[in-house]
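In the block that follows, a single chain appears as structure tokens, in the form predicted alone.
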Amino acid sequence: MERGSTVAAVAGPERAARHHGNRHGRSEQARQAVLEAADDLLVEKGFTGVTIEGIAARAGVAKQTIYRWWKTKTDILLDAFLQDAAEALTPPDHGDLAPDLRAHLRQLALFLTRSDAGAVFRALIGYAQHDPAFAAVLRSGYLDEQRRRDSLPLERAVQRGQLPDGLDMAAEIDRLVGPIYHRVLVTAEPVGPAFTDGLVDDLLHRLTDGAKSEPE
């Protein structure tokens, strides 16, 4: 969703123009307006301050319009977040593992800490602690799909011969992105480029430099 300069800076110039035009007619415009309104209200008022009534008023639509697509405000926020994540968190392909991972982890850290979508994610994680059914939906809707995206640089590196076959992708992804989520959600420590680049350097040392030093 287009929600100001912070998100545009995180996701790139094409994101800022996302809602211009009317490719899908008034219905799609209304849907996008609802998603944007929900995110804006969450940032302004916090999770408990977001209501269906408030979203409808901010988006300029009737509540009945909202209920055609979603049952709860949490459903709206999750849809908004999933859309943002798919657009902003697909890793680049520079043809080389190191720049791919550095760019992706920097983007992930920015997305989680400086964008409205990151605020939505933190709120959804908090809500999921009290609703097991929603937690399962969040895992399948975002976490599983994001792990697939996070794996792309490693998979491409295996295909290029930069990494060995048989790599435990799940374990390596946990080592890469786990510390970022831990700082964002638990310790609130900074996750700047020095930190994320260090995670990449550690992986490269283990998987590439370490392999070179092994005896024949």
The other form holds:
There are 4 protein chains.
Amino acid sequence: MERGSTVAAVAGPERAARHHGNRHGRSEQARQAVLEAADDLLVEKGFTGVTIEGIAARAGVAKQTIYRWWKTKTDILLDAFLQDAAEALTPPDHGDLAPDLRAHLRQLALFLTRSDAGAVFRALIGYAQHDPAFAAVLRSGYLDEQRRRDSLPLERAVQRGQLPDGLDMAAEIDRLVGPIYHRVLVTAEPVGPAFTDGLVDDLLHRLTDGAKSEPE
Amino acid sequence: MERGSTVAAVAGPERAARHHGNRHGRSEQARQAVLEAADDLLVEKGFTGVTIEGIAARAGVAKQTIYRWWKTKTDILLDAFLQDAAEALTPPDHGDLAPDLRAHLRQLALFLTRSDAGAVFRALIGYAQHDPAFAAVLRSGYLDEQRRRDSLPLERAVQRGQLPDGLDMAAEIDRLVGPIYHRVLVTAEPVGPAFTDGLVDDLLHRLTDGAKSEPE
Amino acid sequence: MERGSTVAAVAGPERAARHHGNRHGRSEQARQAVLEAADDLLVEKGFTGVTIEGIAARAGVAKQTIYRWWKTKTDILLDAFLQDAAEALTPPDHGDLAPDLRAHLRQLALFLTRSDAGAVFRALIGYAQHDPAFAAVLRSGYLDEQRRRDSLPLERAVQRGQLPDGLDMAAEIDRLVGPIYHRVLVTAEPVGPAFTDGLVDDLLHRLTDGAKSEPE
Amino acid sequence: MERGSTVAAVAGPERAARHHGNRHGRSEQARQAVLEAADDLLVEKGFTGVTIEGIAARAGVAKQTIYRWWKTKTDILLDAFLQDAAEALTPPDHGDLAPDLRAHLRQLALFLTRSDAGAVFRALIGYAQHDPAFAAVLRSGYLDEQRRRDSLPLERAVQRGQLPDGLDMAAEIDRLVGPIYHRVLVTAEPVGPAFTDGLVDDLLHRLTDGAKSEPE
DNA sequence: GTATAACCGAGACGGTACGTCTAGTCTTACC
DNA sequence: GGTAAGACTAGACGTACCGTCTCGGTTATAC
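Switching from the form predicted alone: structure of the form predicted together with another copy of the chain?
Every chain and every other molecule in the complex is listed next, the one we just looked at coming first.
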């Protein structure tokens, strides 16, 4: 994982972009072409339509170059996803719990159901069901971090005294985002603002005894 | 798909089971061998290790026989799953909402995380993320029916007057089972009785203003 | 080697040609297309230009079909060679040693230097220098038999009393054909009738004390 | 090919051997390492096992260094062969035709069948069947010169009056060495002293009317 | 004595072909 | 008509080398 893949791909922002096949660095041009080709193929032809051969052909890159830097097509998609979406789901900070959560859940629902990055993400979650090793990579590369981001509004509210201490943070987040993921991954029902706001209302009612959401 | 697959496979109980390569209908022996081989391969080698060729070889069946009755390996797995697990997740009826839900969610969590059928189901849910057509088949073949079963305790409670009329049943079920699916499909955190009971408590508190769950 | 390759390919003349991908026989159509494609490619592009992929593409055949029946491209070329040239080098029988040998050596020289089959043969002899296992196959599949054919005129002459008994047949054949192969494989000098007739004259002079060849 | 390869490689005896990565000459150390690596690989793994990458890795040399000085792996092998074997096959001069030829042919047979250099040579002859351009290089780089050396005993005998004037020298050499090459390249039969001495006896009998070889 | 430039090891690059695997189709003989 | 067997076309897999290239480092002259 030391060579630019997955997490490192995100962590190394000022990657050496001027080299071209020498001992001091990989070709950033090839890397970008691969990630974009993988993304494009997923959106156009679906997960099954993403093949290493197809990526190589579309990116104008040799297969060996792909195998040099990535192990599987899901590693490529994860890299592409991380690059596209790493910061897309950081909840805002209005200084108030309710609007923070409502905005965050709406954004999450939109991301999962409407964006290209969301399509990649759904494909990766799906593949993770077939490959425990990849599931672990996906969690350590993205999901754990996202879970941390998801909890920020609640933690800030605890610090403000808006919420009581000693919350089971993990369980609260499951109750907030679980129903959304369920609709996205299992039932394919629409996930609109009314639904996500309702989830926030439940939490506020349960933990603060009041503060109904205002209709918009 | 009209001949014995998916739903029909379950609907036709007194299938001709005594023939073997003759003019009088399909061989029930071959069908069972295929379904068992698919199941076994999934548990042993994972979803990727399930191939039509592998199933045929292990079942001692010709590939053509498989293609005659099923379109894809996921159709086979769905058939196998339906046969094993169709009735496994019908919630009990104690005449009381709280124990019904608690038992049902515990059973659901166990099914998803511990059983072989649950492993098959997770694989199918995963594949559904990659193939919208199969997602539709999976929903119409199982998920819709399961969703109906999930709602039975709530509906009975409404009839009993235990719950108010006019509930958004779909949203309530999402809040009950969504967090469970989330943990199973996304975070891989354990899903114990405390967690599922907590989900029931939330619902009771929200809809009936009281009735905390007793620790066991 | 039981499945139609090399020797068997020649031995089985009335091969079942009416089947098409079933348990009872391979596709004769595919087999012929492969052999012809290999031959054509060798003549057009040389030995290096003969690739399994290229043969498959030109023959309109799947690579797997090739690998099912042949191990290497040289096996294919040997099959093609045997089919083309098996009977091309049987010496004639005029009832007299001198004309038999003269005709045979002239024919051998023409075959080696002018024919397409000769080009294939030179390529196979060349490859045999790189692969002892293939060298053994080539010898047992063709060279041993050819050596037997080469000796026929001498054996007939011994039977007729034209030549003394107790000849070192192998050594005599080496002296007849060795210089021809040497020119073909090593020096690339032309091998005309004067040269081959001279070889016959040497033998006659050495073994029969007379009978100079008449110029033609 | 102008820089140090093939013929020049032999012609340039006082090659600058003391430099290592400067503007005034190639590294003799690298050159030797490459030639030895190629030789070793051929003996260990056969012609197919000799690759530029493999040579570079074993020699501890960069691929570019190889490509700077040689065009193909066969050029390297030819260089290695010339260095090892250039003077190995000069016939002796006893002042008498018969012993000169007998010693020379025995030595040739041993060289071709027993020595490492002979193995390289057979591989090169084999490859020459696949590549006419290389065949030309091989002939001009070695075979023509060797043919000249082969004829020395005969030429000396003509000068001495031991043999008549006006011999077809090329044809005589073919009759001497052709059977040997035939056994080595085609039939893989053993080439012992009895066989090579017999070839000499034939020539003496044919050209001098007598002078049987004495058994040794 | 320093600058220059030909050589060096290293290794990434775009390619081609390899030999394997599975998909999905087809044909046959048997029952 | 259904079945086991298995050959067929098609195409992706992951690997090995090819020949080209760019890089940073080394070193013997030429300035």
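Numbering follows the first chain given and starts at 1. Remember, predicted model here, so these are calculated numbers, not experimental data. Between two forms, the rigid core is the largest collection of C-alphas that superpose within 1.5 Å.
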{"query": "Residue shift check between the two forms, rigid core fit, residue 42 Cα at least 2 Å", "finding": "no"}
{"query": "Value in Å for the CA shift of residue 67 between the two forms, taken after the core is superposed", "finding": "4.2"}
{"query": "Core-aligned CA shift between the two forms for residue 32 (Å)", "finding": "3.7"}
